[in-house]
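Take a look at this one chain, the form predicted on its own, written out in structure tokens.
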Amino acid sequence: MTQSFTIGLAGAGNVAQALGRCIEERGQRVSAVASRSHARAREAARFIGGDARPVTYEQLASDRVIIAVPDHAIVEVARHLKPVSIVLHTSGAFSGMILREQVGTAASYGSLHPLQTFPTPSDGYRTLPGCAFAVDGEPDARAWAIEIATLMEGLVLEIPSSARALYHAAAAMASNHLTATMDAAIETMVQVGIDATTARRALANLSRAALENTLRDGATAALTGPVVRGDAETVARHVEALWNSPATIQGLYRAAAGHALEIARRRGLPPEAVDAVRSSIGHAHG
């Protein structure tokens, strides 16, 4: 069945590449990919392949478009383009109705976030079906983000307006924060004595192993370690080596501690033993 509509990409980065090629290869075409760079616009017209041409944000005239560049500019974006029947974002942390409120020039407005990293094109590309989907908005534009989502044969996610940014809070812990919590082990590992590369390598697969457990069988089950034993005096001495590292990784194993001692009293640490490992994790230096 031939397309009886054109697609174009406002926003030439990671997302917009690795979005627009997926789609592009499951029969929605893209016409244009738009960006303030016309040589940014041109590399990401060629990487999504097909008939897709590099034009400017004005030059965009398309039967739908999906924005897909940073939080902030979505709206100024917006403003450029030309009246189409619908308009995607790819942002988490806003609903579709944002550009109706501060746009207006679209038939129908919607969203459509996936729940992925895009460290690169190729990467998001590779990583991009499959994953969930948050989509929002208008009944046009919705039903298009879930058709998107349905042909990367990915879980759809309808995420009201009102719960966007604590929806897209998760999704920065589950992505965001564990790389930086990553980053503080291996950093941590580094005052060791042992180089960071070398660290990586050590601490790779316990935190796979983790990932997985947790993943597989909840949080509760999965959680080991002294918190969840009860071992006040072993999390004490882990604040206490702590003292001269930078304070964010102090305070990262404190909130994070402090959170597994809630999974290990739902799992039914006894209540004397919370309070002594709570107390641990506030442990004062000397």
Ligand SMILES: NC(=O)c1ccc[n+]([C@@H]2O[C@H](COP(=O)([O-])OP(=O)(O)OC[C@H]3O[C@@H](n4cnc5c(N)ncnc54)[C@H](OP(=O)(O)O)[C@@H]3O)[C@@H](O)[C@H]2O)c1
Contents of the next structure:
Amino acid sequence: MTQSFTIGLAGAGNVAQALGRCIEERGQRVSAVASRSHARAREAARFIGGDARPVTYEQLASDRVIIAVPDHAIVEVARHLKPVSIVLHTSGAFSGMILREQVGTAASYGSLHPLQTFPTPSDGYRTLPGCAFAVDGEPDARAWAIEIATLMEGLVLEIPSSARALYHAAAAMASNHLTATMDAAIETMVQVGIDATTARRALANLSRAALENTLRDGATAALTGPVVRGDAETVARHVEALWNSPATIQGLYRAAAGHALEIARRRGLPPEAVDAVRSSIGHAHG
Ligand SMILES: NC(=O)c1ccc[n+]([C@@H]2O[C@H](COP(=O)([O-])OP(=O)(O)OC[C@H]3O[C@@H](n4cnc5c(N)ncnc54)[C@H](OP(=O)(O)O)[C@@H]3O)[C@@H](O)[C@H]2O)c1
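Please move on to the form predicted in complex with the named molecule, as the form predicted on its own is already shown.
Once more the chain from above appears, this time first in line as the rest of the complex follows.
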């Protein structure tokens, strides 16, 4: 069936390239990709495949546009676009309605946030199908966002505008902060005398199993370790051992242990054990 509308991508970065290639391969043709740099737009168009033309933001004349630029540049880029029928942005933290409020020239505005991490276009292209997508917006924009998510065999999440920042905070904890926690563990292993490559290998099985167990059974069932066992002395030894570690690592340990203690309390750790572990988490040096 011939597509009755043209699709343009505003932005030539990781999300634009990955999303563009997935959309193109699943049957919706991308006609143009815009960037401030012709070379970057050309490179992105090559990655996306099909007939996508490299253009500037001002030249983008597609019927429907997906804006995939840093959050702080979304409104500025949207202001450069010609009046079009649908505009979606891919930010997680903002509703599509910021474009109605701050730009207002398109017929329908919305958002399509892939709940996925895109360190490179190729990584994103590989992991995008099947992920969750937060959608919102005016009826036509929202309908197209759902159509794209469905094309990707994704899980559609309808997030109210007022809850976007909270939703995105959850996404950051599940992805960016997981990376930060892993980095803290690797850095601590390096302090022990194990090189970073070996530390990554050594922690891989442990971390994958913990994550899989948590996702499969929930945190209350999956949590193991000294906090949930009520081993207050072991926790105090951890806190003491971390004394010379960077303050951010110590803070991360205490914050995560504090939340683990909340899970342990939920699982039935007796109040006196909860108090003893809490005091170990707050344990001062010496
Ligand atoms: N990365 C992720 O893991 C991820 C996941 C889900 C959603 N998102 C969302 O997707 C959007 C794009 O993220 P991304 O990771 O694809 O970004 P990116 O790789 O940094 O690419 C950003 C693109 O926007 C263009 N751009 C236009 N105006 C800009 C300005 N004033 N400052 C900087 N760049 C500007 C860039 O430069 P040129 O115009 O010069 O080409 C580039 O093509 C963001 O809203 C982000 O929140 C990201």
